[in-house]
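Coming up is one lone chain in structure tokens, specifically the form predicted alone.
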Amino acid sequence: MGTFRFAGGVAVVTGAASGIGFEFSRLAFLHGMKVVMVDVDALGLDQAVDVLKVPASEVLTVQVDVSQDDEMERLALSVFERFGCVSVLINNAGVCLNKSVWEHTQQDWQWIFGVNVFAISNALRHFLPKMLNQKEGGHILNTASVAGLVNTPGLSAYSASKHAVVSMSETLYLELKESRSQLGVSVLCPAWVQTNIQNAQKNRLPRYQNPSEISSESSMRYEAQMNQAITHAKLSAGDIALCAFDAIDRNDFYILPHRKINPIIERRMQDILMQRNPFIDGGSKQ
């Protein structure tokens, strides 16, 4: 598994207009790759390309609502028509929301799972069959979070979506191994990172808007805690992208850049095995 090439290859990156997705795109260019930068934020994509200063022949920017299956199908068709292969598929688009679990609206759940989970299933459904047939192999990276391994108050929908990403990635790894595929798989689980994920609502499409917005004291407290954690995060988006590219090169499956979170993950596993009540970690998630 995991035979692919950076130099001369093609990378597809979702959520590429900012944050970790932008840094993935930058590193891919530095590795000599052509890059398909995908985001719902068209203006952000244009600004990202201006910052990167790469030749037009080396980049394709596509505005896509990754939660929509038909848009991802068109994306896959256009990418393979133009480039003929995908060396690295990076499913990175993600959004987050801070609320108590009972305050999440149906639209909240649909938005978070649409972007964080259905986007990956859409990408795998339309890219993976074509990647399986290419001679040069390839690699798939799914961005999850430490929130996919442990849980913290105020992040119920986000954590549930990231647990789904981890599970989907583990299952995909086993299925590809069983079929003796040359495709590698990794799941990225960072903790807090210096990104703009707390501002994700600015790109929340009308179909996912709330009919009513609840701003309870607890939800506002959770949001304030998240903003503070991101502001004081020790690792940048560039640090995470570099760690992930090194892991892809080694064909690692689990990628946990924040090693200090390991005792919390271990404690959760012990709680499950010992049938103990969950503890509040005060945590730090991506």
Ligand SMILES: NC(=O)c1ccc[n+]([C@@H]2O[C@H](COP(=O)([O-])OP(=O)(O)OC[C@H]3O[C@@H](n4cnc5c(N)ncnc54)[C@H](O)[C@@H]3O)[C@@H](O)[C@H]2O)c1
The other form holds:
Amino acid sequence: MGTFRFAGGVAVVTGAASGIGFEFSRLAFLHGMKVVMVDVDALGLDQAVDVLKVPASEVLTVQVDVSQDDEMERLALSVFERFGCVSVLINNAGVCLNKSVWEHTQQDWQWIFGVNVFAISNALRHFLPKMLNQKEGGHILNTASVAGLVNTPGLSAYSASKHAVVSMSETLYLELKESRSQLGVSVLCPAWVQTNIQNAQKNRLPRYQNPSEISSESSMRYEAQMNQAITHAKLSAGDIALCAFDAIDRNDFYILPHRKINPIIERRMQDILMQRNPFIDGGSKQ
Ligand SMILES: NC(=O)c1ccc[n+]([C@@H]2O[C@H](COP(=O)([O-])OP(=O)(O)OC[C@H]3O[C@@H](n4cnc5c(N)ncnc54)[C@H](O)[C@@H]3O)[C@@H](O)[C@H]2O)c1
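Would you mind generating the form predicted together with the ligand now that we have the form predicted alone?
Okay, now the whole complex, with that chain kicking things off.
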């Protein structure tokens, strides 16, 4: 049992209408927090609040495209105006794409990096300075992925974006330590979880649409493999949220809920140190 004071605090959760973000919101309410549920999907937010059955005084839903700096700036202003502080900032919204690296268009990269990476830099720019001035401290949780620690065929932009999230989170941790800040930081790196992430295109805004769509046989295979992995995922979004809240409570930085993946992460680290070529499927050299 740690010392983080959830009860009576305020949680801001991005990507709150679905999957892991929805479960973060549910858990925050269960811990007695007020919750700001942020998502680009306004209808999804309304449905999520209906399911959670929370009083209107405990929740604020805001439709935001987290990749847009001005929208995040307005969000931060309205949250601090209404609540005065943020105890836990959960940068969780994320999108995924399965394609060969050479088939990713510029719009694909802009979309994936906009939602997965720039959203977090936007949130840090607009929330962090205010959180640093809070007497009560606070915590920042960034949702990365195991894809931020290892690489898999078909996930190039996604993996690159999640490596960026891990890197940004580690740097933030070090900078906050150096400045003796009270704020905690964690980076969440799950493997497969059953959510709606394979339908991410549904909320892809026109500014990120491709002029034309290419889908080769290999890209379709990558997509089918990922659908299969997500459908058969062992841990639920609720399990992941629980694991992350426990980690916040202990002030742990790295959160890896799928411990069976550890040998693959270890193998990649060893390959780098030994200057061996990257491996695929449990060890065969390429
Ligand atoms: N599901 C997995 O297997 C898995 C594994 C590792 C990491 N993750 C990460 O977990 C996080 C949550 O994903 P999930 O699996 O719950 O997926 P999900 O699709 O169920 O939820 C993602 C939410 O983000 C929202 N979103 C998308 N674009 C947005 C934007 N521009 N602005 C605001 N909100 C936006 C979506 O509307 C959706 O509600 C993501 O960062 C994802 O990369 C997921």
